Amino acid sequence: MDFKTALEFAEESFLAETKKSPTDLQKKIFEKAFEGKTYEKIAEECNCTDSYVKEVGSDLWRILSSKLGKRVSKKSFRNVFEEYDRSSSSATQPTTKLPEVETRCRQDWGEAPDVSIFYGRTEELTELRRWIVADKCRLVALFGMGGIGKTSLAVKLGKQIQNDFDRIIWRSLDRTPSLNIFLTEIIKFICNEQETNLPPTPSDPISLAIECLNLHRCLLIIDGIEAIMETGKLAGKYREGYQDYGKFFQKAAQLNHKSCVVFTSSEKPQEISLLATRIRQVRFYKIGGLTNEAAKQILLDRELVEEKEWHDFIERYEGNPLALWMISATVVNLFAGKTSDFLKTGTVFLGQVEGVLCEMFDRLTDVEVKVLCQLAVINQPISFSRLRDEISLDISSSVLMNVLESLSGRSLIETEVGQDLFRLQPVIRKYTIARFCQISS
């Protein structure tokens, strides 16, 4: 494919995806990338900073990836374009538009994020699909620390199993709507308003919602439950005025219906563990870091220099996709893309990840902070009995158990498989020390 054809192809794809043409700088970046020039050289020729050119370029590749349904990067775009050119060469009217997916289900994805670029999670998606489609689970909860990819996983899951449902609804609780407002909107969508004479605000929205969930097979995805959880108390308690959400989740778990409610949270509501032990159709899944292979794909997309130190870099951030994505930008900007040079600094750099951690730590109680500081000082996996000996005498064994369960429910401590050992991830330890402890990291 020559440059003129490639540019026309890119402009058509960009226009179809964004309803506007690429900017002059984006066209110039595309032209110079087609010639095989580095971002540094492109920045020099365009009289821009390296970081700005990389940011604009990343946005261009992201938009093209979204339209074409394949990962497009500075290194791969020519191969991707040529593949599409070959596949469309036999058509009378070549087009970049992908075939529409036939689906019988009505969908409302609200403000769900785009997941056309998605890393790994094959095992998680397979397991969750089995729970929801084969095992007919009524309530599935996805837990994990900030940035681990709960929201993206939930959206990707919904997209993959959409044809197994009559209705799909995705909603975020960022704006913390009351349960009445939330369920009234859900009920109207499920029942298509014409199918029932709903009052403006149903007097018993929980019962009516369960009826609707039994009338049609629905997938209701609720993102960010932590927004309605109490701060300054041990994990799992709802904020004042939002306790009815807990009642809704219990009813959705306990009563027979055709549907599945999936929610994501960085904090586990107290009733979920109990429900999961008593009801087979209730499951919760703690999401961990990406596999090495999936994490490496992030580093490739960030155009880091391929090195054997990638393994250590990924391990330092325990496969957290948001952390890897953000810190990779620093590696590119300050260390010429070399993780080996970055790792030589010997520090667990937080950068923009600090903002995510700040939100999580703002929710903690004083006693949780005290335990985290003790774990940060010890800086190695430790048993309950030893931690009890090390901790202050004013914290009883019962209180310590409650605190450790709370921290685990917030995904702020890790437990060693098959052992009663507790530890902190490096980024959690670094932030704890920086914010609360007066010790050397």
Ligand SMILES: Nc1ncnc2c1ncn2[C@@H]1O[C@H](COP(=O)(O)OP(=O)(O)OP(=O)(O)O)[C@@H](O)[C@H]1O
Contents of the next structure:
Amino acid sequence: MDFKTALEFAEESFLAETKKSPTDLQKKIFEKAFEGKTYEKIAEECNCTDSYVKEVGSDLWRILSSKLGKRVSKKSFRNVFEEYDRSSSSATQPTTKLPEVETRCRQDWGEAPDVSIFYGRTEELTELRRWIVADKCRLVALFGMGGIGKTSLAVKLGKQIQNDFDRIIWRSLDRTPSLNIFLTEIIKFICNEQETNLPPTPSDPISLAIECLNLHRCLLIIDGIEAIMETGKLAGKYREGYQDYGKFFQKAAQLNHKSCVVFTSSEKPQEISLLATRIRQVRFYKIGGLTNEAAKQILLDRELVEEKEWHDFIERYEGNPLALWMISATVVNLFAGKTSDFLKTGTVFLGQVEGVLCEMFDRLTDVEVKVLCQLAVINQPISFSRLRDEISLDISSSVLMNVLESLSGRSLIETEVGQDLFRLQPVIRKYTIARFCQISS
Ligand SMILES: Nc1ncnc2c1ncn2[C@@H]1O[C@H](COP(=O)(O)OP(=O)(O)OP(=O)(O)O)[C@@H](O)[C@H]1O
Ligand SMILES: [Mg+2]
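Since the one above is the form predicted on its own, can you give the form predicted together with this ligand too?
Expanding to the full complex; the earlier chain stays at the top.
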């Protein structure tokens, strides 16, 4: 194995084990150990003490040992890597390498948040459970605006249906891993790397991952895929270097396997709508605000007063749990917990919700911003044809349609139930006006 391949393998294994990349010093130690240098020599060349280099080095070997399930040391790592390399190059038929099905259920919840405080969502959970457990959906996508509760709902759902699965794995895409690194880790978890000869870096990770998903019944939950979506373009396109995630989702949707991939996103990838119309086992769920009853539980926890007045407050924030948790803290601090006094100020106060909105708006194209501004100024539900006639923008009907679809895919515009009318939530309108309207008008 050459040095470049060895270093890549070490970096991937390190990242998979620690969720961090090795430090520069660890990489240097690896490089010099690869050249067969002693710790004394390495210390001299790295301008460090011998003991420090030994300490950092042994930490590195310990992490690699733990990831590879085999003792790795400064002396042995090249041999261990060679062994993996050999098994990897004969991995053209991955099926032969996968272990026999075992029945034990294994779970890895990674950095999934605690959902011990979770109110309502009974209808959502019932429907999603039916899709996954009874209808055996292969791909389920959860969409909704920032802070609406996508992550929390996905965790709660996973916990509720865990008995239906042999494997549960939760991963967030916050750190935007490449698909190869992501899937390699998933494959190793599903197939229990200790018991297999899986290659360290599979040559076709997508096919191998689908095989694993067919070998065991797995629930793979991928949180926050907007992190790998492009900003500054209409919604739903992957960032440069992440398009292969789309291929993975397509294969997970189209090919036969016995698992379910669930992902959450504030932005709908373009191919998902198409897949959902063609394949019964692919569905997407748009998550709305909490019901009045569930939202009230949050306000009770915050110890707001005058319960009879809460309805308007919940409506103003459209049951968005993040907004309710954050703004109710302000109501307690500045208005002695009285929502009516707060609402009398007549302002749609954004407070810390502004940060969440700012992230969502940073993703928009100029033309999306302009259309949002128009909707904010019109300030009432409006049909497509009226909007097209009233809009003071020089864009064709088809561009306007694309823009409205994109804004809807980002949950920034709502459609009135059973009607063809678009509208903005009060919070979105307020933020649009505050941030853009003076500029664009
Ligand atoms: N059903 C619920 N009951 C009580 N609190 C909730 C509920 N759902 C979400 N929350 C709380 O609301 C906040 C936002 O939830 P969450 O992080 O799940 O939203 P999100 O849609 O994933 O947000 P983002 O778009 O930032 O990823 C969190 O503090 C969470 O604990
Ligand atoms: Mg989230």
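Basically, rigid core = biggest C-alpha set you can superpose within 1.5 Å across the two forms. Model, not experiment: these values are computed from the prediction. Residue numbers count along the first chain shown, from 1.
With the core superposed, residue 75 shows a C-alpha displacement of at least 2 Å between these two forms.
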